[in-house]
Amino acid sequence: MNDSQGAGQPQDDVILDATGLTKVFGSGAGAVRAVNGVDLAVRRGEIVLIMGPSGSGKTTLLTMIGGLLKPTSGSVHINGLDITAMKESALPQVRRHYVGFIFQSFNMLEPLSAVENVEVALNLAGRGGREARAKAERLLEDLGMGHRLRFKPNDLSGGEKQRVSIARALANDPKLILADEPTANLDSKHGYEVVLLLRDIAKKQGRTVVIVSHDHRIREVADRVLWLEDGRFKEIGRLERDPNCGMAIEGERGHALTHEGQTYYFCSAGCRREFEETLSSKQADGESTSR
């Protein structure tokens, strides 16, 4: 098993399996190789991303994941589903009821309101009337647009449109979401607020999340992060898991502190001071104990 597939967790829990994954546009001289026999394994709850530079294959991977782009050779099991075995009359279905898809561009229809821009991913999967009305309230009111619900997307700023995407996403219970550039069209403290957010919907929700991106801020969450090169996945720098806060960061870059022969790594001077306070308190604690 290799980097981009993990280790440690049962296969049953896998819930995104892509094997030999290629992509060949064009033919003879001419051919390019976008996507070079790519593997990769994603469990349920589990952060993955992708980075890489411009052109390297990120987002023809992740249209392949997604049934949207057929692969030139290789398999995408989704839940245990073959969806490159399946006729391309089905796989409309598959994507409307087991991948999410966040957009960069958020891809919203402009003559409808937000709570009508996610219903209608509920129609599309045959679900209509109150039922579906009350959920796509819902989702947004969960993702704090509940005083938004009739605007429309003229009306709203890019984070929110961006949180209307996600709720749209979210909309058929997918088990797998895919993001493409989430937060590329975001400030700063919109772009976090929607990094948070993909940390939720893995975390608390138990999705398997799939970034593609280059925004360094997606570190900070992702349980792994991938390289992708002329179509290839290459060796990235080991990341650590911030004790205090949970944060991702490579460990070469992150404060380091050791203690009774361990040493952890923390995001920022700050986080370190915090811990080591909370060591000191329980170290002074014991003590008081132990008198």
Ligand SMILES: Nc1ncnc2c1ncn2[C@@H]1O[C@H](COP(=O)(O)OP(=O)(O)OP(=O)(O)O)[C@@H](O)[C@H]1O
Second form
Amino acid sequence: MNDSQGAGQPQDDVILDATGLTKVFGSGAGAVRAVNGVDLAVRRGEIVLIMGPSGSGKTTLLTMIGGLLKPTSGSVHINGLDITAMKESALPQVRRHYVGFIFQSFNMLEPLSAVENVEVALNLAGRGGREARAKAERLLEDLGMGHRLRFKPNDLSGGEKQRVSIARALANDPKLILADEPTANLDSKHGYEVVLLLRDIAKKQGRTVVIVSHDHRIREVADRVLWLEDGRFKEIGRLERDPNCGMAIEGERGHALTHEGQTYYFCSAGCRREFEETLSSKQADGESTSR
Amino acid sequence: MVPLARRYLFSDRIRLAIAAGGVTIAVLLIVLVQALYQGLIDQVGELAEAAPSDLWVMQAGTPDPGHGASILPNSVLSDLQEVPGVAAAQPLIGRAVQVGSARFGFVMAVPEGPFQEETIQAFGARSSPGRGQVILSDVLAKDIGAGRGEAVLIGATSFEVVEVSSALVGSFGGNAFVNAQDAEQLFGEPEAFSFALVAVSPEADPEEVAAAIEAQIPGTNALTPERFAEVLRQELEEGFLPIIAVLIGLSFVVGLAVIALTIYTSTVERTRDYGVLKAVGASQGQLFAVVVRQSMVVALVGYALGSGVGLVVGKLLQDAVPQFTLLFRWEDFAFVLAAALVMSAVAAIVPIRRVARIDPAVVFRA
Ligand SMILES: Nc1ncnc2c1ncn2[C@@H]1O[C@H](COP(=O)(O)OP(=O)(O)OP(=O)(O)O)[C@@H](O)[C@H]1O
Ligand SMILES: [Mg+2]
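For comparison with the form predicted on its own, would you give the structure of this protein in the form predicted together with the ligand?
And the full complex, kicking off with our chain again.
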């Protein structure tokens, strides 16, 4: 793991290059500066994990990087292409061929079967017929979904849906994969499978992967972890894991609790309270609470 | 290719059924109104076209027998013989008069003349009835509740029904055929008749002969059967066309509204899906095509059902109410198809505008 921010690599290896990226929602007194002058360069095959408190602008940043949202100022280059200078009508082309999205809520198209959910992405990029169907099936088989090709999303588990959505994101062979909380709706086993898939997508397939997540296990596979707060990247403090909800938090800023010589950090006072309650009930059972 | 539009449309079958049902009813209404109208138009000229002659001659200014009665003195018959190109002139008596309890029927008779028998048969009777007898068209007989062998009042005179015939031509089937002498008495015009059916000599041009008749015999109009039928139809069209247009227009609006509402609510419900498609790289045009296809499928299903049901209902209606003659013409079905396609295109406008405005960032909201 490498928490440093500099790219330090030849320029042509940089797949994603964002500079001075800013998004202001609304205007006047009610304006929200959701993202505020963010610079980010990510190389081919690199996994960057972006963490930060709720409302800090992570999703906003991701949508700008993926060409779904026009920044107020700043620029985004994908594979050397300045997508912020492009006309609105040229952006679908970019999303089709350069970017794949993975979402927290899977975003399956419900009336379509698993394989059709993948195939539709190929269709939109102008690939149809047997070739598209075969490619969609191959992608799903590679993700261990060969036995669920004709299932409707309703009949798939969360982990299966996320694999379909990963296959869909990979359909047009994008250089850049953007994932927003890809494991948040999954149990820990299936969440971990997704973490490993994302690692393979970067390391075996050589794609650039940017993940927004609170999931600690993603830190294990990330090349860099960035901390976004109030729309800016902050010098990352020591990241701690909330023992109650599992969320990543910056140690110095969290709600701390020291118990039997061990300091715990919590995302909120609520989590700390719950943790205290479990501690006291365990003590009442006479059990040791040391980790 | 994944048939996105079809998948979305068929994912909510109840909605699809309601939409297609609404369009079906709209199409059905248009088809029936058109068929009724065309049936009327067709029938109103039937009598004129059935004449076994080259020209109709009538009292000037009375082309519609339903409105003004044509009365020509018998002298016109001999005057006609003087007009170059006239080969023969057959008189015909015909007038709208009260038949039975409360209805006006078109009562006809064919007096002696150069082609009396031919004329009687051309208008659908086998032979002239005897004195005091009447042949009723089936429609008229049914309408006044008179059967064969019964007595029926025409004007103030009682006649015996000798035949109820489905073959009598013209005037919406409400016809009666009587003996010529009875007709003269009935109408109180003994030395007169209503129309002269003129046969022109083989080398003459009917239009020229018609012009010559009008010039030489003041107070007459001479028309070819086609022209006479056209005049009758025009008169009907002027009266009915605005009503027909309003009915068809309303049906169109109903169909349009049903499609628009269905497709609109469906796109609102599928906002997230359209956002996902945008995020996956769909262009506005590709998404518009998905919307338009849905609206077109609804319109076409409605068109097919509406036309089919229209044909069946038309047949049933015809059997139940014989005075209605429905005429289904392929060009009217083509018109309805075009109308359905226009409906679907217009109905797609609002949903398309909605889809265009969907922010693909919605897909990131959990
Ligand atoms: N479309 C919008 N209009 C106005 N304000 C917005 C809009 N989208 C986001 N915001 C605001 O911008 C800020 C950043 O939102 P964003 O969704 O990027 O946060 P986040 O880091 O993804 O949070 P979370 O971890 O809860 O998902 C928030 O204050 C949010 O209310
Ligand atoms: Mg977010």
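Nothing here was measured: the structure is a model prediction, and the numbers come from that model. Numbering follows the first chain given and starts at 1. Whichever C-alpha set is largest while still superposing within 1.5 Å between the two forms counts as the rigid core.
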query	finding
Rigid core superposed: residue 21 CA moves 2 Å or more between the two forms	no
